[in-house]
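First, one chain by itself: the form predicted alone, in structure tokens.
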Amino acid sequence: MAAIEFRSVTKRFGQTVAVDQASFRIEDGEFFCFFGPPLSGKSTILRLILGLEKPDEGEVLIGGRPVNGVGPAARNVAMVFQNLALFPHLTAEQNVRFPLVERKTDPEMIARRVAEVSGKLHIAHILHKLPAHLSGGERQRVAIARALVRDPVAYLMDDPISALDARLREETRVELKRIQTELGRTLVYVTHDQEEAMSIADRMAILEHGQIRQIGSPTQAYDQPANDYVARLLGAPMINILSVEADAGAGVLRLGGGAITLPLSAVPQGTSRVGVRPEDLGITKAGDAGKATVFEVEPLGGFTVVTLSAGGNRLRALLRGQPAIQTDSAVGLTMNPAAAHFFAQDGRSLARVGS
């Protein structure tokens, strides 16, 4: 059993909060991702996991067991640091192996579990090489190697894949994600990168300074954003999202300078400001429709990024294809108001009318 639960946890550094009360509960087997930007307290949570850094308040759990007083070394979790912490004198191979070296595993056990994991991570053709002769995609991967290599009650990695270009990045994510499937671990991932936690994490949990915001599936957290914070750290390109003027006359909440309108019964109570994703937002030859203005279009292959000028507000469009949109023409610009996000002024999310 390796759950690991936090407790209203907090830690601080000076006048510094790098946790702030804190609590969640991850499931034995589960792949769960931190995300958030720098400074927002991810790897201070790695690192109270792992039992470098106490917490001033709250309780840490694993396996249902307090591990506040218990060091490191007892609490069996494999760590990957975003530094890598390699030991340059070793080579590869002697990296992955130091682990199982150094609990005098039998030298057989040894040799197979290096095997493995290699050729998971396509490493076995440089394990004779120093790390300083490795690029910096070859020394994440022989970092991650050293942790996969054990067999602890659970794995931590702090941005273990920044240094791969992107097409390693990608394979090498979908290959942790299978690993971790394999082995049936605990998988605690920190990284700034939404692609990686949308793409890999059963739950993700969302930080800002230190406070978790929202914590759910990736899905969930796409499609029902706690706030306007978490709205608009997922998703590329970014949601929009516009202030609104109500026209109870005409029935209808204006958005973007009315270049959009949305029925009122549709609208709930105390909206202050309306979210659209880009793949929401229509855009169709201008007339009745609200008016924008293009001022940019972004042909990407399979989709093209459309950033639009409308009533002093810049919206960006996520169409299909390329469609032929000229820059400086004046186009419509559609939506669903069921696929519409609202806002309070304080920036929680409001529940749709009728949901």
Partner chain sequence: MTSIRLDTLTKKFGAFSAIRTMDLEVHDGEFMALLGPSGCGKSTTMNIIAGMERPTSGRVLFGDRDISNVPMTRRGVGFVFQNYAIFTHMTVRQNLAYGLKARGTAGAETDRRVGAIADFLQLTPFLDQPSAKLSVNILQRIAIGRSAIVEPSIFLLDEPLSNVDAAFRAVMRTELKHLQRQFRQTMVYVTHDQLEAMTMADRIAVMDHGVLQQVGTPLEVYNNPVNIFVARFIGSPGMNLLPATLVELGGRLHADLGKAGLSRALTAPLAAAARGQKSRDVWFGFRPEELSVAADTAGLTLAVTFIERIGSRTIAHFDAGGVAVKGVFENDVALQAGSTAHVVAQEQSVRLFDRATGQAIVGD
Contents of the next structure:
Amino acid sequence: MAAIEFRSVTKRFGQTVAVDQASFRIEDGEFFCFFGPPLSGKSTILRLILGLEKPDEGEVLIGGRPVNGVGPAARNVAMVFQNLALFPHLTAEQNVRFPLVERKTDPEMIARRVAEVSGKLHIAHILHKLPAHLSGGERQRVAIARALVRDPVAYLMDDPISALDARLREETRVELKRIQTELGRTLVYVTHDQEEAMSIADRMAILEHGQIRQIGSPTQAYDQPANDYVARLLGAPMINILSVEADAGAGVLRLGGGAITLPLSAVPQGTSRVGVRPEDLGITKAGDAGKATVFEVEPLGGFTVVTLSAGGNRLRALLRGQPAIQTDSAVGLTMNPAAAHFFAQDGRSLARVGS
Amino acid sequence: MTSIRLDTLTKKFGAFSAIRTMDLEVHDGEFMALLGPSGCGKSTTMNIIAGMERPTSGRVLFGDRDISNVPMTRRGVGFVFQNYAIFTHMTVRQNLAYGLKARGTAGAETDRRVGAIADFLQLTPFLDQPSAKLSVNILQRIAIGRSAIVEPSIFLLDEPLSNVDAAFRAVMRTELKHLQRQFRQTMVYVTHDQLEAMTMADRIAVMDHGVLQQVGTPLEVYNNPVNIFVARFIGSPGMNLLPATLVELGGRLHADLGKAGLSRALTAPLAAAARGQKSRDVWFGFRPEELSVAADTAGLTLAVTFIERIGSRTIAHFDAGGVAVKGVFENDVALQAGSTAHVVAQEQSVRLFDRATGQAIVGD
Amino acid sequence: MSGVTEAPGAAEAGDDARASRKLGLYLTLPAQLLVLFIAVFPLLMQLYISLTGWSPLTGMGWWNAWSLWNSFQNYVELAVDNRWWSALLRTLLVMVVCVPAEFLLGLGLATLFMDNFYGKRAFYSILLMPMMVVPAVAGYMFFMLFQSGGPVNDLLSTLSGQNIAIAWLSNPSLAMVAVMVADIWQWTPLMFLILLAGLVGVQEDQLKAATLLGANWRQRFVTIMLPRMKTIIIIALAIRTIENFKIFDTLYIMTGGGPGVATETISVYIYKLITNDLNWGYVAAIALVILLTLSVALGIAISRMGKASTEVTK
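Now that you have shown the form predicted alone, what about the form predicted in complex with its partner chain?
And the full complex, kicking off with our chain again.
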């Protein structure tokens, strides 16, 4: 059993509150992601789980056991560091066996464990090499193997693949997910990359200034963000968040200075801003609907990002394929009212009317 | 005017060839991206244009002028470094004014131009702050402003966005492109990120191992890659490439994809080009975005290994007899990891590459 | 930028940290006391002796020196001791000439070494050699070089075409010049080494950026290299100033402080006091005054350094 639980945990460093009243429960075998911008407290949470920091308030439990007074060594939680921290003067094998040698494990046992993890991580053929002679992905796997060789109840990773280039990151994250699924071990993962978080997490916690703003599956967080902060953090291009202006006479809500309108009947009480995902915006010929000017067209090949100027706002639309749209041309804007996200003054999400 | 021409340029570091015989013309006012993986020679190319490195052979021309022997102090190019190379012992103002001061521009004129550029880049509030402790996003704007203030007609940028956070990067992409369209400098932009190259550049020069692979507009290189390197490198995910054998079936040419099944008949022009080839062994290529789920058991038979939902799109990972295939779908796609799927790559989207050379087989 | 982790160093705050700091103090206390004893005891002993007329010739142990108590008489004598004052002036003169000369030569050489040239490595090794020569040997070397019939005069003769036989070491002002030449020869390499480290540390990209912005060599040097090397320059100057103040071995072997007292620096003077006059109370007083002066100078240098480094570090 290796569920990890925080009960109202607060951690301060002098005046700054690094983690503020955090409560969550990571289930056994779960791939759980902490996601947020730099300094949002995600690394501190990892350090609290590891036991490198002690909470100022609240309780940390691992496997149902309070561990506030338990030192890092006794928690049996392994860590894969951001920079991998492989020893450059040791071969892959010496790196992997290091934690066991440190603990004076029986040599036969060491050999068995090393063989087992290197088999699981497909690194048996590179064990004789020095880290300098390994590719980024291989180094990654060696670092994971080193974390796993002690047979920890859970393992933690702090932005482990951020140093890789974009293409390799895409490959590696799928690989990580596969490894975790095969091992069935609890994995706590910290990242600042929303795409990575959404791709691999079973569930994720989105952080801001040490506070957890939402916990849920990536799909939940993306489709039903708890607030505008979460909505803005997930999705690329970023969600469009527009000011609103009610026009009671016409019975419509005008978004972003009138570029788009929504029937007032579809708008919940207390709406102060409306969010529209770029993929929910449509572009038509000018005159059909709300007016906008094309500011920039960015072809991605399979998709096209169109940046629009509308009523002093800058909006982004994500279109399928390679539509022929000219910069500086006037176009119309459409959107599906059912795809709108409504936010109150304080940023809280409001339930859609009728849902 | 200031076009840039690289004429049979080569660069060797000892025995290592960083650039092998490169010819490239960047038109006046064009935004050219130099794209490739690390070590492909793109940064070396840029350094040669700036005058930081000397080519082993070949010439660099600005307009009609051979500037191969002009030292970098006098080339007058704007250059934004990957790490920004901000003078951290100076204030923001001193950084911005540096180029004008070096040229001996009058104090009043310097002040005016620093004010103007700071205004434009929203740096005014920071002008008198020491630049050492500012955030990366601001440093990046200082770096751009510091080069722009001397109004160079050629602007070189070395991965300027690789250090900034993702959200800001998206904003800066649009802004940089817009800026360039306004001022129409000749811009060379080095990046390893195909997304940046696709979204910003007028044309992309794709490099690998010191060899220029393809030069074309973003959609040209995306739609018609000249070889499998470009096909894989451009696009996110890159193009799917399956080893296949061409077979004649009832007068039409199909690709036999082994376990995955038989492709639909190739389009007539592609088939004609493929028939002109000596070998029947090809790479069968198609974009992940152009894959669709078949209504019945027609199409290719692939094992679904993993489903990734990333916000607005869902990426399905398939296994086609040991070869990984990816598809990008809408979020409501009915695919399950562990099941078998029948998918169709539209005839128009199919690209073929010679298996021996990796070069594209192109129909008329 | 992936290196951004949340306040890792901040762990020192909190009760925990305070407790562990206390423990650390207990653990290091014996060592600290030992260091204190080693550093403070001789100092106190010196202070004590400096207030007496004690000398080993008196035949009594130094701890009994109180019987020769003469209050501040040693210090009063020092204030009117002309030989001391001229030794001090001479020391300062050597410092004022040698340290800037070593600095400028070192900086010039270091700048040359920023570029690649044929034989750079060999030159590098040769340049560092003087620093490795035992000062006594260097002293003897220069003693031989500056003899009337020595190589220096031979060289000058060849160059001028006349027979030159300058008595370098027996002419009071020329002896000083010879001593300075020897010091500069021996210690320019250290300056060179420190300043080269500083120059290499200046980010190459910043220099390139300045170059691309049209700055010429002089502008780059003044606006980028010098400010970024401020800390290291202060360190180099401080080290050499302190060292130079204590100039002794090479000089003593070359001239023995002579002719007469023409090259007598503080160290030479003290040496003579100890070995010839055996007036240890007086020597202790001089030593304390020098220590005090140097400490104040060093304190100023360090505080300047701190300021400079906060300005330069990013």
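Every value quoted in this text rests on a predicted model; they were computed, and no experiment measured them. Numbering follows the first chain given and starts at 1. We call the rigid core the largest set of C-alpha positions that still match within 1.5 Å between the two forms.
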Handout entry: Shift of T219 between these two forms at or above 2 Å (CA, core fit)
Key = no
Exercise for the section: Inspect the rigid-core superposition and answer whether the C-alpha of H192 shifts by 2 angstroms or more between these two forms. Expected result: no
